Each structure stands twice: as structure tokens, then as C-alpha cells.
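Read the single chain below, which is given as C-alpha cells and is the form predicted alone.
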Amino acid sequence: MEKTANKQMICRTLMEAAREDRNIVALCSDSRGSGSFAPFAKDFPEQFVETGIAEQNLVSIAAGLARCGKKAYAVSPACFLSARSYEQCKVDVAYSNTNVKLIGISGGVSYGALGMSHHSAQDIAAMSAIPNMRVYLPSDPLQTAELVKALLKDEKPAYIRVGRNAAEPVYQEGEYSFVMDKASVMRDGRDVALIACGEMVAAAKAAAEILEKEGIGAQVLDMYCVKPLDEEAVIRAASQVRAVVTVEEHGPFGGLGSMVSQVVARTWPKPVVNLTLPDAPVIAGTSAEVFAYYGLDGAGIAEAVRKILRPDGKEA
């Protein structure tokens, strides 16, 4: 799989739909270029809605769709749509039960040096707060590709969340079996789970190798369903390491984190820590550049790894 932007996928995979099921619809914010929905309004423009900059019309307008049996796909960034459009959100699309998927483009701290009014460092928080709304955050274009497929046989509402630039592949047709609603095991490990989700995973997973030649056996989880949460998955790694360590571009409150932790806590108890974005608007740069500062990216996440089963600074 070639590096590809999550978002391209998405856009990809519902325009080989599209051919087939004119049910299909996608919605943009004035954002069909930056969420990559351009090819889609050229080449379906009956199956094709641009609301402006009105994020909160925007998802009503797909939960009206919906109800008159159309699929709604609703792009928008992820800052706005999960912040601006939260009460829409709630009541038109999660309460009322309307088949829209909310596609949440250029999530976390993607927009870089725009700083804190385009990042979206609470959404998994927020949106997973909304009684029968599922979170979604697909690591790599593959693992997207498979999710909007599946999301395709469902009339649930859903938000996915991905972000801007090209994602770093974690996974190989062929070598790839999506389950849904089940967080893949990348590597087993007996020393640390490592529980990641959206581009995090590729950081966990590199994390993982530079350990490995530490002689540290650590696990990757990639928990792309956040909502529901594989809770499976979890006890069975915790019940496994002497530790565990979550990765997330999110805020440390209400995330992925929170949410492991409470599973751990609940049925296997042992260390857990959470790494996150701060509690603060975070520095100016690329994503590369923020993960690095926070300790985001596999160099980061080993040597945190470390300071957890090495806190006196020795062998283990």
C-alpha cells in the first residue's frame, strides 16, 4: 500500500460505491478541496452537496438526507465539525438515529502552525460522550479503505476521524484481515502493551522496533475503534505485560486513554500511562515537529517505555 492520505481513501473508496448506489452523498463545509472531495463533486455532482462555511447546516442537511434514505457522508474539519457543530451532532444525527457518517479531515494538531482554533485535541472526548455515536480512528489508507466499506452496510451513525497529510502504511494487502469493531494486533510482546490509534500506531509501531533491540518485548494494539472499545483486547494485553501505554493525538483528558484505563483498572489492574497531547495549546510546527517536541513519535514512546520498567534508571 503507497503512501496515501487517509482521506484520499475515504474519497476513493465512496466513489467506487457511488458508481453503483446513487443513495450515496457526500457533503463538504466549503472543504471538498482540503478533505480531497473535489474528484467526488466532479464526477457525481447530483450525489454532491456544498453547504459554505456552515458546519451546523452541514450535518443537519445530512441527517435530513439520511432520513430520506440516502447515505450522508459529512466532510468537514474535524476542529469545526466535532466543536461548531456539537448540538447537530448530538440531536439531528446521534439522538435521532440518522444514517451519517461524520468524516472529521485534518484532525489533532494537523493544521500546524494555525494553532489551537483549527486543532482538534477533544473530539475523541467529545463526540465518544454522544450516547449511540461510534469514534473511529483508521491508522493507515488500507485500514481506511476497509472501514468505510463496512461502514457502508450499516445505517449507525459513526464519526472518523483522520488526518492531513499522507499516512505512513502499517499494514500490506494481503497481510491485512479488517475485523470490525476489533483492534488488530500488530506485534506480540510480553514487557509493555502499547495501544494506539489513528497515525499514532505507525509512532507505536516504531517505538516497538527500536525496543525490540533493547530486549524489550512490546506489544502494539491498534485501536482504531475507540468507540466501541475492544475491551477484549485490552484485559487480554494487560493481562499479559507488566505494563501498559496508551498513544494518542489527543488532549490527556477523555480520550483513548481514559478509556483504557478505566478497562484496566475495572478487571487487571497495573500501571497505566497515558501519552497525549498537554492540557495547553501546544507549540507551532508540522505534525512531525509536534509529536517529536511531545514525545509522540518512536523515539519518544521508547524512551517512555523505558522510564516505566526502568525507573531507577537500570537494567530490568
Contents of the next structure:
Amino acid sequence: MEKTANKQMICRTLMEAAREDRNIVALCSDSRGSGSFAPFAKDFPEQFVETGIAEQNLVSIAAGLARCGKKAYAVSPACFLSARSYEQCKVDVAYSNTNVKLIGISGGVSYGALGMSHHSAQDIAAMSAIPNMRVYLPSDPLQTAELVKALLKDEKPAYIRVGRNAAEPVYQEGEYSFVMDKASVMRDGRDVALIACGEMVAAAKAAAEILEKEGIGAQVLDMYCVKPLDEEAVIRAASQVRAVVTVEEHGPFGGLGSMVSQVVARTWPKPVVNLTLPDAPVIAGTSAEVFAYYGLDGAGIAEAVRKILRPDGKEA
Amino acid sequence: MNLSALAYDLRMDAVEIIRAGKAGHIGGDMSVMEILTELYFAQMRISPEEAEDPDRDRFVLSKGHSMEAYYAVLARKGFLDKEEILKGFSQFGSPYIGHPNNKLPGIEMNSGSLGHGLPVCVGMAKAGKMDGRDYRVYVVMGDGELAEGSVWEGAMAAAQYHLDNLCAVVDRNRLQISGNTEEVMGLDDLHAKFRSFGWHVIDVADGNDVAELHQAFEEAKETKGKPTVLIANTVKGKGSPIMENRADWHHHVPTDEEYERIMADLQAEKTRREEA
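Can I get the form predicted in complex with its partner chain as well, since the one above is the form predicted alone?
Shown next: the complete complex, the earlier chain at its head.
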């Protein structure tokens, strides 16, 4: 599959479905450009709602539409959608149980040097904490398309976070079978399990390739379904390896790492290291620069694995 | 029973529910009662038989804390059972909680947090326009609630989308938990505010008068191209002098003595209106 931004895949998949189903409605908060939803707005003006820069309104209107039979896809930068409209997500979507899919675009540190206002390093924690809210961070375009197709079939709330940049494909067409709410085991290995979500899956895969050359076997799990977490996959992995390393484009609290740690501690205690962004404003830079700085790239993850497997800190 | 007397009968039900659950927001329950009565018994196309009919009118109680008034109406309308409400209200494990719970029949959306109802109703009205359905959407807000910014996001959008199938009602009782709305966070000139947002504004001089409300709702139906708001000037705690216009009765639970007095006042007023 060509290199495509996951948000573009969401738009394309919804457009295909919208041709057949006039109840599919996309909403944007002056975000059709940044969300790659301009083609949807152009081709389906009757199924598109512009709310202006008003994220609270975006989510409430989506909930009202959904209560009247619409399949509402509310598209807005993850930083605003998960914070400014948090209460609307909690009350009008999750609590009222409306069929709203919240699409958080340009998530994590996608906006690079725009500063902390534009980073969403808390959204997994925030959204996961809401009862009846599912949280998905697809890793690549192919998986994103499959996830959206699956979400179109259900009527429950969900939050989907994707990045701004064209995502590195981690799956090849024909070689990947998507299963809803099940992690995808991309590599096997008996020394360490790398459990990642979103764009960090590509980084975890790169780390596993580096480690393989050093004789360290690393499993890679694509945990795109952060909530409901695929606990079985976590337990299976933890039971097979010496240590677990989680990798996410998110702060250290309440994200994938926290959830995996809870499961491992309860079921199959093993050392767990959570690789995350810091509990501090993130340094300015491109996503790639930021990831490298905080050790969230292949080299950084490999280094963390070496350390955990050798508690004295010596190189493996 | 005429609607004017019915509103007093329903007030007695609400007070009974408050007494049974030892909880509730009595002041707003009393001020909003004619608005709910006129909507449910004269205006809206809604009944338990057509609870999921796509053409039913939609209603959202944005001032969700007036739940006891809403329970009284939903029970009388046949959606809920009054005895069950009296047994369960505010009790452990009960679905009859202090704010709208859409797991119960007849309730479209959960609320409780203020400033959500209008934007949600914008979505409902927009869906009606998209589908070419002729249902109407009604939302009742408190006046204190209007300090929430999200209300004005919704107000802007309703005018932008020309939602003439949307009618908002402000229960303008001029009191909120801390006191007079104009002292807490002034709303006047409220009419001008809504007008400047592109709404048709109807002043209901006495929002506890069903005839006046009736006329206003009819005018709203005739208004095309823009949403309508009824600013219904009501009396908080309406129905008994011991609680009228008193902020401290926002969520006061009547004592036994107060209960007897309130019920007697409400009964007397109901009888007077039945005979009128």
C-alpha cells in the first residue's frame, strides 16, 4: 500500500460507504482541510455539517444527529476534540450512548513546533477513562481502512486517533487480516514483547529488526485497540518473554503503558517498561525529531530493550 | 381537566416524588411546569406508542435538574409508572435518578450538565432537515444555564442552518442557586442577545400561563427560516407562597409541615382552575 496519511484513509473509506448510505454524516470544526475531509464535503454536501471553530458544538450536534438515526463522524484535531469537548464526549456521546465516532486527527505530537496547545499527549488517558468509550489508534493506512469499515457496522461510541503525516505502511495488502478488537502479532520473539499503538508500531517493528541482528528476539504487538484492550494477547505475550516494553505517542499516565502494566501485574508479573512522551511540554520539532529525542524510534526502543534485559545497564 | 389545572395536579406529583426521594430541585420543577404541560399535552406529537417513530417530535430537558417535574409529566403521559418512580426515586440501584436517564422510556438524551441540550437539539433538527421529516424539536433551558458558552455555540449554529423546526424555551425564573441571575452573571438584554444571534424571539410575559405559552408555540410553528426562542418569564417555586421567588428553595426538600402547606396550596389552586 502506498504511503498515505491515516486520516486520508478514513475519509476515503467513509466516502465509499457514504455513496451507498445517506445516513453517514461527517462533521468538521473548520477542520475539513487539516482532517483531509474536503473531498467528502465536496462530494457529499448533503451529508456534511460544518460547525465552525466550536468543538463542543461539533460533538453535541453529532450526538443529536446520531439520536435521529445518523452515523456521525466528528472530525477535529485530537488536542481539541479530547480536551475542549471532553464533557460532550462523556455526556452526549458515551453516557447517552449515541452512534458517534470521534475522529481525532493530527494526534500526539503531529503538530510539531506548534506547542503544547496543539499536542494531544493526554487523549488516550482521557478518552479511555470514560465508560462506554472505545479508543483506537490504528497503525497504518490499511488497518485504518479496515477499522473504519468495522466501526461502520456498529452503533456504539468510539474515539479514533490518527496522526497528521503519511504513515509508514506496516502491513501489505493481502497479507493482513484485520480482526476487530484483537491485537495483531506482527513478529514473534522470546526475549521481549514490544506492545505499541499508532505510529509507534512502525518504530517497534524497526527496533525488533535491530535487535534481531543482536540475537534478541522481540515480539511486536500492534495494539491498535487500546480500549477494549486485547488482554489475552497481552497475557500470552507476557507469558512468553522476559520483559514487556510498551511504546506510545502519549504521556506517561493512563495510556497504553498503564493499561498493559495493569494486566501484566495482575496476571503474569514480568518487568514492564513504558516508553512514552514525558510529563512535560514536548520539545519543539518534527515528529521524527521528537520521537528520536525521547527514544521513541527504532534505535531508542532497541536501547531501552537492551537495558531492561540487562538490569546492570551494560550493552547486550 | 384543563391544562391550567393539570399543571397544578402535576406539581403535586412532583412534590410527592421529591418527598419520597428526599431529594430534588423543587424551585425549577415548579417554574417549568406549565411549559412541560403545554408541550406534552398540547404541542408535541409524542406518545409511548410512537416512542421510536422517526417522525415523533423530539424533546430534551437541558435543565435536567427539573427531573421531578419531568417524571410527573412522563408518568401522566404513560411513559412511566408513578408508583415505580415514588418507590425508586434517588434510591440505591434505581434508574429513577435526579437527571434524565435515557435508559427510561420517553427520554431521548441524558443531561444534567448544563449547556448541552441546545447543541444536541441543533443536531436533531438538522437531521430532520436532512431527511425531509417534519418533526419539531423542543429544548427547555434554565436561565442560569445560559452562562454556559456552549449554549451560544448552539445558538449560532441553529441560525446558520435555518432550523425553523427548532424551538427553544428559556425558563426565565431569574433565580439560580446563588441568587438573582442578574447579580450572578447578568443575562439582560436576553431578547436582544438571541435576536442578534439570528433567532425569532417571543416574550412570554407570564410563562406560567398555558394559554400564553400556547399562543407562543403556535407562533413558533409559523416562523420560517430561523429558530425560535420563547423567553418564558416564570416564577421559581410557583404554586405556594412559602417557596415562590426564593433562591434557597432551589433544591430544598420540604419538611413535613412545609409539605402539608405546599400540597394544600397546590390543591386549592388546582380546584380554582378547574372551576374557572
